[in-house]
Structure formats: C-alpha cells, structure tokens
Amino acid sequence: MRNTLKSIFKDGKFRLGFGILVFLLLMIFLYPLFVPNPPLEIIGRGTFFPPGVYVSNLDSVSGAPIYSLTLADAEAKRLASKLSLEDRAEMKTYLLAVGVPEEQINIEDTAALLALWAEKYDPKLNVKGMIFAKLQYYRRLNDKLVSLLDSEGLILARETDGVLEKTGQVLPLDYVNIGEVSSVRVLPLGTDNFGRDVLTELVKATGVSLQIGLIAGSIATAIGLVLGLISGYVGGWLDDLIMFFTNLLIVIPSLIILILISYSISQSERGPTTIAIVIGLTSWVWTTKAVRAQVISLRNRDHVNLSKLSGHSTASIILRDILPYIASYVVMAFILQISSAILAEASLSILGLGPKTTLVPTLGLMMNWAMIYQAHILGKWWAYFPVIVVIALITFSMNLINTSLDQIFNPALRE
C-alpha cells in the first residue's frame, strides 16, 4: 500500500490535479473564517459593481485626517479619467470645424487637448455649418471641461433652517489614508446583478457543488457497481435484465432524463441534495456497464474457481475474490462521476431546472443569473468568468488525477 501511494504522488499529473483540488479545498474551509458574511447578503444598492476596493464618501472626508500630497501625474490622471472618449471625440470634431488641422490634435493627450480648447473654444463664435442645439452641447461641456479645471475644490455645506452653512472644503491635493478609513470593503470580483460579493458567493458556490458531486458521483457509483458485480458474475437472466434496463437508459441521453425529472419537481422542493440524488439516480448506467466488463474477465481467473470449489457464497466470493482487483477502477470511476455530476447541475441550473435560488449558490446558478442579466453582452466579466474558470479547475483537476491513476494501475499503459 505504501509503494502505491508512493507511486501515485511521484506522477507529475496526479501532484499538479491534486493541488488544484486541494487549493479549492482549503478556500472552501478557510475563506469563510476570515470573511463570515452570508453568501447571498445584498450589499450593493445597484448591479454589477466593477471589483476593487471601495471607501465610504462620508468616512473619508469627515473620519479620516486629511494629507496634503503634490503628486506629479495625479491631476493628469484625474482629467483622464473625467473626460470620456466621447467628449475627446467631440472636442475634436469642434477643433476641426474652427480650423485647427487634424495633425494638431492628439485626444490621447489630455493636457495638450485641454490647451488647445482652450485656446480655440469661444462660446460667442457661430460655426458654419452647426446646428444651434450643437453649439449648446459645446457649451456644457465646456462648462465641464471648466469644473474639472478648478483648483478650488469642492465646498461641503449642512442645511440649517433653510440656510447653507458651510462646514468643510475638499481640496484637489486632499488625501486620505485608506488605512484611516473605517468603512472599507474589498471587493476582488465586484458584485453580481442582485449587488451581492461575487467573491464570497463564488466560494460558497464551489463547496456547494462539490457536495451535490460527491453526493451524485456516490449514488452513481453505489448503484453502478452492484449492478455490474452482479450482472457480470451472476450472468443469466439476471444479466440480460440489468443489461435490458441499461442500454435502455444508455440510449435516451441522461441530460433529457434530467430535464424531465427536474422539471416535475416543483422549485420549492429542489434543493441541492434533491437534484444531486435525481443526478446520481440518473447516471449509473456507464458505471454499470464498465464494472460488468471488468468482472467478466475475473470470474474464470483461478482465484475465483478455487473460491467457488471450496464452497464459498457468491457474495463472499464477489466481495472477497472480485472486488480488490476492480477497486482502483471503482475509484477513478467515482472521480469522473463526481466531475460529471457538476457538470449535469451546472447544465440543469443554466436551464432553470437547479436548485432553487434562495438559500445557496451553486456554480450553475451563477451561471443563470449572469446570463439572464446580460453580463456577458454588458461586459460584466467577473460575474460569469470566474465561475467558468472554477469548473474548468474542478474538472481538469479530476481528469488529471483520473489519468495519473489509469496509467499507475493499468499495466497496458506504463511506460
């Protein structure tokens, strides 16, 4: 046993799916020590917030001590954020239309534009050729282009019985230490349609998952092996009717049966471990059919007639004679039934047909709500990314392993 584990962690394929799956893992159990906030707590007062780090307005200006910072490109960076493609788009088209040549104009250069507006805009000049209602939209955006250069800052104020009453001012060289600030959220995925973390959702979902797939790959793999020990090493009419049933289900594809057997289960009542059951009772049938083939090559073996000449009972026989030498195969079985398992909850979820969407997340369930909200045509990649990257990992972390453990125990495929 010792020179098979041995053997096992030395192949590079097993090591590598087995960290991944050990790497999920540990986020699973560690991340809700650090972060206990429910999975599906709304925090955002909006959909799909952009990851990041997000600071309270309030806090920072009137909790936090402010600093005076002179930073070289901070104001550079300021305008380039406040003015738009569109408007740099616009500033030029005026630019061109009072006569500027285009070689002049560089929008991607904001201090050099906002110089040569400067120069060239004048609200009084009619240009030929241009719509009154033009000429007023280049008139507020100079009168934003005129806010943004403003090194007054802006004026905080508190309404007293109807008067203003100034009460701070925030400067363009004000800065807050964020350390300072006693309302911070990190959000490294942003928000989801519903304003919930995607990060904490994510986590939960994962583990969630896992378990409808350990739960689904067990049933699968139970229910599949004692009808292939059986059906192999009983034979007869025994055989005939197991192997009626299977290739039965094996020609209706198991997504269909699926669809069928969720959609007659009202949402109130599909939980995660409802449709990890319906998922196991429904995919069986490979297993059986694969364990059968393996235990018709072992039950002429000598071993066994040896067994069945001493008068050992055919249970006896199948668990004593039979089943050590099928063990390693049962194994990597269960590791592509539990990998399936995610797969099918995912598919069902993405159709409507998963776990109702008021307790947990699953992977699939963040996959329906990301494309029932458009995320992918809004560009709102961290709602649905993520989530494609963790199946990926879960399933290619089994695959290796299943690999790795197919080339260790099949002797027709060692080097």
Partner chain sequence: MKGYWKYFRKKLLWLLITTIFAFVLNFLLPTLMPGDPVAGIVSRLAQGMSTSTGVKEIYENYAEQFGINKPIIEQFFIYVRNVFRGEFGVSFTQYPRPVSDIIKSAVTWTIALQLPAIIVGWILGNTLGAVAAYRKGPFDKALLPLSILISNFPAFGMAVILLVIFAVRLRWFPTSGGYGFDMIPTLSWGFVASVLHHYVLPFLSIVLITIGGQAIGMRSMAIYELNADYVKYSRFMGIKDNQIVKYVFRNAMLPQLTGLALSIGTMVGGSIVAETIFSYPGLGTTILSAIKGQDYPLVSAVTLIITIMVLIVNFLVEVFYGFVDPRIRATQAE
The other form holds:
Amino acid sequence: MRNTLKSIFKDGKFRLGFGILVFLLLMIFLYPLFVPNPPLEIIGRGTFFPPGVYVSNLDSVSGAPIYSLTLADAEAKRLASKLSLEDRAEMKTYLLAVGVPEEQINIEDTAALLALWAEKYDPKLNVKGMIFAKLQYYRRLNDKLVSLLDSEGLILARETDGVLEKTGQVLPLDYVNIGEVSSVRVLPLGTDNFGRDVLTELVKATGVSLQIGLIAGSIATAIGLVLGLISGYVGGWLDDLIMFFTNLLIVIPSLIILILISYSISQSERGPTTIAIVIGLTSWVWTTKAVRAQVISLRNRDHVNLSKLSGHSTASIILRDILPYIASYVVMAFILQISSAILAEASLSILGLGPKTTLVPTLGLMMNWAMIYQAHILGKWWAYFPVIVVIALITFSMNLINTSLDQIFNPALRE
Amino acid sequence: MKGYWKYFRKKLLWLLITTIFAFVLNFLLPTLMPGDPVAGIVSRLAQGMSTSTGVKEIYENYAEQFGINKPIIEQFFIYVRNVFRGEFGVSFTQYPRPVSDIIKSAVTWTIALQLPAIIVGWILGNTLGAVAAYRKGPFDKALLPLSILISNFPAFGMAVILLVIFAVRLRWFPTSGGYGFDMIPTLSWGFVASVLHHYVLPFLSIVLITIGGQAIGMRSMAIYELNADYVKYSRFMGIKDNQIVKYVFRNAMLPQLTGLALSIGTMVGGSIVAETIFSYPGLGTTILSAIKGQDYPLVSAVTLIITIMVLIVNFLVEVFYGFVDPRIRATQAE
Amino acid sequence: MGKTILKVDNLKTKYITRYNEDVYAVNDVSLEVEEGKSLGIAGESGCGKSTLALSLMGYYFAPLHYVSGDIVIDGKNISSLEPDAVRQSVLGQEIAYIPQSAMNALNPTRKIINFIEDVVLAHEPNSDKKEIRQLAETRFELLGLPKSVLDHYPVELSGGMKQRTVIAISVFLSPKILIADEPSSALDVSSQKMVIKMLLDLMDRGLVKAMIFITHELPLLYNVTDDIMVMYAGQIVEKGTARQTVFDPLHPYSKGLMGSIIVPEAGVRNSKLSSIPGVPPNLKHPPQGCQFAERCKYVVEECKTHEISMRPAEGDRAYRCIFGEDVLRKAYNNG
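For comparison with the form predicted alone, kindly provide the form predicted in complex with its partner chain.
What follows is the entire complex, opening with the chain shown before.
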C-alpha cells in the first residue's frame, strides 16, 4: 500500500493533476477568508466592467492627501487617452485633404499629430469637396483639442442657492496615493452582466460545481458499484436484467435523459442538489460495466473459492475478497464521474436547464449568463474565459490523476 | 457468414428494443413528473387570450390530440401513432409552424455537421494515438497530456474559444448561423459558399474534441496490441516491422469502432451544446430555443429524434464492425 | 558425434526496465546441440529460461538487449549480423520459434494462409502466392492438419488446432533448429500429447535438424529430450543427459528441483517430495558469488564471496558448484 502510494506520487502526471486540484481546493477555502463579500452581491450598475482596480473618484479628489509629481510623459498619456482612434483617423483625413503627404502623418504619435494639426488647421479654410457638416465637426474637434492643450486642471465648486463657490482645484501635477484613498475595490476579473464581482462569483461557483460533482459522482459510483457487484458476483437472471438496462442506457445519450428530466422538474425545485442527484442517477452505467467485468474476473480466483468453501457468507466474501481488489478501479471510476458530472451540469445550464437559483452560482450558470448576454461576441473575455479555464482545469486534473492511476494499476499501459 | 447473420439479427433486435425504450422514456419522463403538460401548453398558448371559452377550446383540442383523459397505456399508443405519422403537434414559439416542419430542416443541418465532423475526428484521433503508441518517446509524452486536456475540454468551451479567436478577433469566419442572414436557401454558388464559410468553425470544434478522446483510446489499444503475443511471434518469423505495425493498427482500430458506437451518444450530446454556441440552425439551437420558450412539443420531439438518430448510427457502426472484424463472427458462430 | 547445429558461447542479454535499470536475465550461457538431438531446458518460472529462448533467436527488441556472446548456427555466426539481415535470412529459415501460448500467437484478424504468405514474402519478396498456397497445402497435409485450416481465422480454431497450426507455420521454411517455449503447457492432456507427437515427428521427418525444448515440466523433458540443462537466475547450473540430470542431479538446485516433482519411474517414486524454500534472487541486484547460496542447504561462507564457474564431471557433464561431485553425492545420500 505504502509503496503503491509512493509510486503514485512519483508519477509526473499524477503530481501535475493533484497539484492543480489542491490549488483549486485551496482557492475555494482560502479566498473567502480574504474576500468575505457575498458572491452574488450586485455591485456594478451596468454590465461587464473590465478587470482592474476601482478607485472612488470622490474620495481621491476630496479625501486623500495630494502629492505633486512632475512626470514627463503624463501630459502625452493624458492626451493620448482622450483622443480616440476615430478622432485620430478623422484628423488624418483632414490633413490629407489639405495636402499633407501621407508619410508625414503618424496617428500613433500623439504629440507629433497635435503639432501638425496646430500648424495646418485653419478654421476659415473651405476645404474642397468637404461638406459643411464635416467642417463643423472639425471645428468642434479643434475646440476640444485646444481645451485639452491648455488645460489648467479642474476647479471644484460647491453650489449654494444657485451660486457656485470654488472650494478647490485639481491641478495637472496632482497625484493621490491609491493606498490612502478610502474606498478601493480590486476586481481582478471585472464584473459580469449583472454587475457582480466575477472572481468572487467564480470561486463560489467552483465550490458549488465541485459539490455537484461530488454528490453526483457518489450517487453514480454507489449505484454502479452495487449493481456491478450483484451483476458480476450473483449472476443469473439478475445479471441479465441489470446488463439489459445498463446496455440500454449506454446507447441512449445521457444528455437527452438529463434534458427530459430537468425539463420536467419545475424551475423552482431545480436547485444544485436536485441537478446533482439527477446527474448521478443517469450516469452510473459505465461504473456498473467496469465493476461487473472486474468482479467476473475475480469470481473464480482461488482465494474467493477458498472463502466459499469455508462457508463465508456472500456479503462477507464481497466485502473481504472482492471489494479490496476492485477498490482502485472504483476510485478511478469515481474520479471520472466527478469530472463528467461537472461537465454535465455545465451542458445542462447552457441549454437553460441548469439549477435555477439566485442563491448560488455554478460554473455552468456563469457560462450560461455570459452566453445569453453575448459576452463572447462583445469581447468581454473575463466573463466566460476564466469559467472555461476552471472547468478545463478540473476535468484535466482529474483525468490526469486517473490516467496515471490507470498506468500504475494496469502495467500493460506503461512505457 | 452464418455467424455474421446471427450477429446482424441480434443487433437488429437490439435496435428495435432500444427504440421502443427510447419512446417509453420520452413519453414517460415528462408524464410522470408533477404537472400536466397539456395544462402547461394551454397556459402558454392562452397568454393574451381573454375569453375563458377560448382557453377551454384550446385545452380540449390538445387534450384530444395527446389523449390526456385516457389511460396512460392508451396515451402511449396515441403518442407512438402520432410520432409515426410525423405529428408532433404545433410549435408554440414558432406558432403555427408544425414541429415536424421545424425538425426536418434542423435534422439536416445537424447530420451534415456532426456526421462528417465525428468521422474526421475519429480518423485523425486514431492515427495520432497509434503513432503515439508506436513512436513512444517525446511525441507520446507530449501527445498524451494534450489529448487528455483537449478531450476533457468541454465541447462548448472549445466552441467559444474558436469563435472568439477566429470569428470575433480575426474575423475570418462568421460568428453565428448556418448561412448568411441575408440569404435564401437555394442551390446557388453564393449560398453554398456561405454555408461552407459558416460550417468551418462548428466543424472544427467538434473534430478537435473528438480527436482527443479517440487518440487516448487508440493509444491504450495500440500499446496493448503491441505487447500481444502475435507481435512477438510475427517478429520471430521474420516479418518486417512495417507489416507488423499494419497488423497492430488494424487490430487496435477495430475495437475503436465499437468504442465509437458506444460513445456516439455522448459525442452527439456534447456537439449539440456546441451547436448552440454558434447558433447553428441544427437540433442544438432548436432545443435551446424550445427550452427557453417552454415549447413542450418541440423539446419532446427533438429529444426523441436525437435519441433515434444516435440509435441508428450506433446500429450502423456495429453492423459495419461485425462485417470487418472476424473476431465478432467467430464468437457468434460458437 | 553428429554435426553441431547450434553452438552458443557465453551469451549474455539484459532487460532494460523503464527506470533504466539493467536486469541480466541470461548470464553467460553456453550450449551446444547436435544434429538429430534435442535439448531440454528446465527451471522454475522466472529463472530466465523463456528469456533464453528469446535470446537464442539472435533478434532483439526492447526491452531485451544483446550484451555479448556468440550464436553460431551450422557454422554461421549470426551475432555479428545486422538485425535486418538476421530477420531476412536467419529467422524462420535457420532458427524458428514456437511461443509459450499459441492462443494469441497468431494475428486474430488475418487468415492463416495470408499470414503464411506474409512470412514467405518477408524472406523471398518475389514468391508467387499460388505456389505458396500449394506448398502450404502439401505441408499441412503432411503434418496431419486439414487444408481447410488455411482459410480460417485463428479465432475460429480450437486451442490444440491453433497450437499445431503455429508449429506448422514455424517450420514452414524448414529451419535447422526449432526452439519451443512451453509449447504444450496451456493445453489439455490429449492436445498436449498430439503436440508433443507432432514435434517429435518433425525431427523424424527431417523438417528440423535439432530442437530446444523449454519447460518447467520435468517428466515431459525426460521423456522427450536427449539432454537436459537446468537454469537458475539466468545461469546454467547443470548440464548432462536427460537420464543423468533427472536421476543423478549434481547441483543442489537440480537436486531440489528433481525432488519437487514425481517422475514416473519406479526407483524415484518413493523418494521424498520436497520443495526448495526461499525465492530466486532479484536480478536487478544479483548477489555476489553463487546465485543459489541464499537457498542452498549446503552453503558455506565461500559460496557467498567466490564467483563459481561450471566444472566438468564424470560422464561428459558439467555443473556449477563449489563442491566436488563426490562430496555432493555423499551429502545427498545422508539426506
């Protein structure tokens, strides 16, 4: 036993798979200790805020101490961030129209572009072939650029009885230390379509999905083990009957059965546990087949026959002479069941048949929400990509563990 | 040949039994669950209808069609009769289009997408797996974990990633649909080109998923065969290595066919979900919208059609397998 | 003295495990088989006798590797040949092999005749398939096998029929020497008899010139072969005629081995049944000195430190022990 464990932990594949799994579990247990926010709390008023550090605007202007920093590239950056790509393209169009050669215009270089603009733009000039509306647009654009260039910062004012009274000023050189701003929220994965913190939600969803996998896997393995043992050891008509149903359920797509059952359960009753139970009840067939095959190969071994001759009861033979020999297979089947149950939940949820609950998220539900709100088309990667990665990590790690166990217990697959 | 016919008859009988079972499941599961499907149907239909006589009329109409007031056995036979007549009722979400009409077009799309994709994935996966088993070394070391990763990657995940990279970012392919939204299905070049253009990504995502799983299976199978006694004996009889490799691959490939037959249900399930990501006009997207719209007749019809399709494909693969593998014929002849 | 068909000198081969450890399963084996003679090799399972069978073929593939030594068949040293030359001109033609279990020795999805074609074509690429078929039919009839077997798949044949088919294929190219590795152990008694009869028949008909017979069933060896060698932990520990080795074993291991079986001969039947306590040494880390020392009843200190080599004994035989034959015989007589 000890040697087996040792050789299991020696295997690279096992270590990788086990490592990933432990990492995910640590995440699930440790993350809430550091970020105790409720996972489904709606914090964003709007959809899909990108990942980043969110700093209270009010607090940074009025609460935090001001520092003056002279940074050479600050102005260029400020301008660059305010000048949209469209504006730059329009500026280029104008410059080309007034006869600037194309190679002289570089819309990436903000400073050079502005300098060129200041030199060439003439509000009175009627550019040939340009309609009035367009000329008006350039006039507005120019006004915006001028205000950008001679910005003296912002004036803060308070309104009393319709009169504005200056209370302070924000200068271009003013900086605040992010650590001294009282309200800061880090959203490493932004928010989702409902305005919820994706990372916090994801950690919770991973936990719930693993629970679903665990429940479904336990049910499926228990059913599969019992049926497989009966079928393999007892044999006879029981075997025929069990194998008949097993073979039936093998050819009928389990997703279809899942869809039918889930669709038939009313929405309000479809919690994560219900879904887990349904998945468990529909996915025991492979375990039954595997256990049966193992038991049949064991049934006539010497030690089993000896126990039979010694008058041990069937239960005791199964418990003492059969179970220990198939334990490794059962563990492997269990691991696979967990990972396929997690996938099944995700598939169901994407079809809109997942757990209908606003209390807890699951990986499938997060995926479903992201798909309904078109996160993938809109380029909001943080809403769906981490979910896919987590699902893939779970199934990958479990299958890696399984493959490595298989190679250790089935020496033929080595080399 | 005698063995083969016995095998064939057995498989045919099995197809019949499984089909009956599929009917029973499809009929029984929703019926056994709490709630009367017809009541649900009517409540959907009656939305916006103010007269109670109208609701009652609809209810009676449907109750008649589904035989809701009759004993359950009779209901079942009414259901089977309806299915064989192609009467699946009328869709709610696409009222008044009959369900059979919707399904007919969706089935074509799904078969045209999934059948070639699964076959191509199967061939590629088996080739890769066999090469990995034979070459061993770094190729195998890299391929195995990669295959495990890909094959356990959720099909929808693969679909989303391909979609984002090739359709949203690179804009090489369209993001959704089976053909350009401005097109009318005809046999013109423009339409065919558009269909092919829309076909690439869904096809690729199914192929990739299939490759991974098949490669793993083939690898174990081929390693097992490479260690078989006949390999050693053939070597000692002086047979060339490439001839032996041919033996091994053929022998490993054949059981993979049964593997294909058994896993076709799971594959189709995964692909159905992947279809929805691309809004491909097949059964996946149909069932997605049917579920969203609480369109009971449509959900029921799609699940039944998918099951029966899987059963038929499974049957065909098994029949073909028995034809090419003498081991099957021999065990049947005994 | 007949012509020497097979002469093996100091053959050494090893397995390389997946942890890159060397296991010397055949260590310094020398033997000789003359025309018309058969040699039996006996030993417990795991003693390296099956590996010796594989090693004698002169054609090595992972995890088995050639280390040193010579294999000379009918005057031709095949150890110096390139692997493909061995495959092309030695395997099947000079030396042939009958595997331990015929159950899976044939490709299940290839008809017997197709496999025979593959074998012939591998050696003579320009052969005509029609001629091969004719040859196969004649040969099968000669060996008492129905020709219809040719058109069957291996899975369609019974166990005994499969084993006889394998033998017929093995000698199809009329090899000089045949190596049979437990050819009958997986069969029922009547099939066993037929297989043994067929093997002896091959020698009588001159289809093979000499034979090496490997088994753990000593009575079988005694009845079938002329000479017997006993193997232990990859080494030959005793060689002599069948009669000498069975009735007058010299090496303590041979003594134990012979004692652990019942030989159907009047004089031996009464002797006490004994089995040898202990297990063979781990060949990954073979002990210094005598390999058998750990299990030997008569062990002395020197056995564990001195390399023991084969020593000749009276009656043209040899054994590997520190003691002289008289000392051993005396010890055996005292029990």
